[in-house]
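The data below hold one chain only, encoded as structure tokens and taken in the form predicted alone.
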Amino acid sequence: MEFLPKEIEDYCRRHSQDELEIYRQLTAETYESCQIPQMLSGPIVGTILQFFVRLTQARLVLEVGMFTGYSALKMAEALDGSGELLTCEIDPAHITIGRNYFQKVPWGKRITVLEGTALESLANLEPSFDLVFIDADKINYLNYYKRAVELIRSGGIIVLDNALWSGRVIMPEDDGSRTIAETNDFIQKDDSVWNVLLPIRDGLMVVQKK
């Protein structure tokens, strides 16, 4: 999965806020132990999520799809001491890696892992979240988005990763690509939000609830 020429991506990283060593360690372990390490959101997206946490002055954040915990840790770092982040994850191996790193830093205590299927976890939550980040199985993206709109407060931000799906949304030929394209179309017609699709990494759909 290559989204930009390597030299351009490296230039962007060199001219963006540097990240702490723990994120490099988590990235290295993810690439060593996981079958699809490219699922990691990475430093650019992680730092953008931190910006959204600060801009919304978020106190309560929801993540749908934790993977090994990189983006959860990034967002939790940007929360103030009373902030809380709930993250959904179904894979026990990913949860183990994430929790190991959450225990290494003070802001890891702000993270609560909701184990099991994300749709079941979301059904048991109540409004109102300040920020929702969706980066889970693509076949349920529209379901996740619809539930996120119910859970987010007015003025809150929803961010969907992989909104371009390596360009396959233009001519979708598989279920995942079709669902992401359907979700993008649904958001574009959703009068309850403002939205912009950004060509950052694999595409970030950014939505603000009116």
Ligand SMILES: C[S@@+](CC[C@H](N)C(=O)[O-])C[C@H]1O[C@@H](n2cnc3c(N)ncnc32)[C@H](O)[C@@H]1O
Contents of the next structure:
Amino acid sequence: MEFLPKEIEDYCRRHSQDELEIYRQLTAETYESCQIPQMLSGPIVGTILQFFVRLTQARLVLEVGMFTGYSALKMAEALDGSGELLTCEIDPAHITIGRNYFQKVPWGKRITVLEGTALESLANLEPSFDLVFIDADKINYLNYYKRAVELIRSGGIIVLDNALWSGRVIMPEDDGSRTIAETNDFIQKDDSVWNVLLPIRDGLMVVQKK
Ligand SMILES: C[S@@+](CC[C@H](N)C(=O)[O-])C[C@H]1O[C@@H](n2cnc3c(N)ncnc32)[C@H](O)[C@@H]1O
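To complete the pair, please output the form predicted in complex with the ligand; the form predicted alone was given just before.
Following is the full complex, with the preceding chain placed first.
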């Protein structure tokens, strides 16, 4: 899963805000101990998410798909002291790694992990969130999007990662690819939002509720 030529990606990183050592440690541990470490979104996406936290002056953020906590920790860092982030994760091993890192920094206290299947967790939440980041099982992307639109406030932002799915959305041949393509099409026709699909990394669909 290489999305950009390495030298271009390195150049972008060298010309983007640097990140704290804790993120490098978490990334290293994820690459040592997890089967598909490339699921970790990384510095460019993480920094963009931090911009959205600040631009929406977010008090309440929702993440669907925490993995080892990288993007959750990034967004929580950008919240102000009273802000909160809820993150859904099904895999106990991922949760253990994430929680260990959340304990290491003060902004980790802003994070609450909703353990279990994300659809069940989302069903129990109430509006309104300022920012939602969707980055879990692709087969449920449309369900996550529809629920996120209900949960987000007017002016709030929904970001869906992997909207390009390594280009497979162009000619989708498996269920995951088909669902992402279907979600992109649904968003494109959704009159309740403004949207732009940014070709950053594996594609970031950015949606703002009218
Ligand atoms: C792409 S990773 C998330 C990456 C993370 N946002 C980051 O940037 O580091 C997707 C995560 O969703 C979790 N997941 C998959 N299906 C799920 C479900 N039905 N409910 C909750 N979490 C799920 C996986 O265990 C995995 O950790």
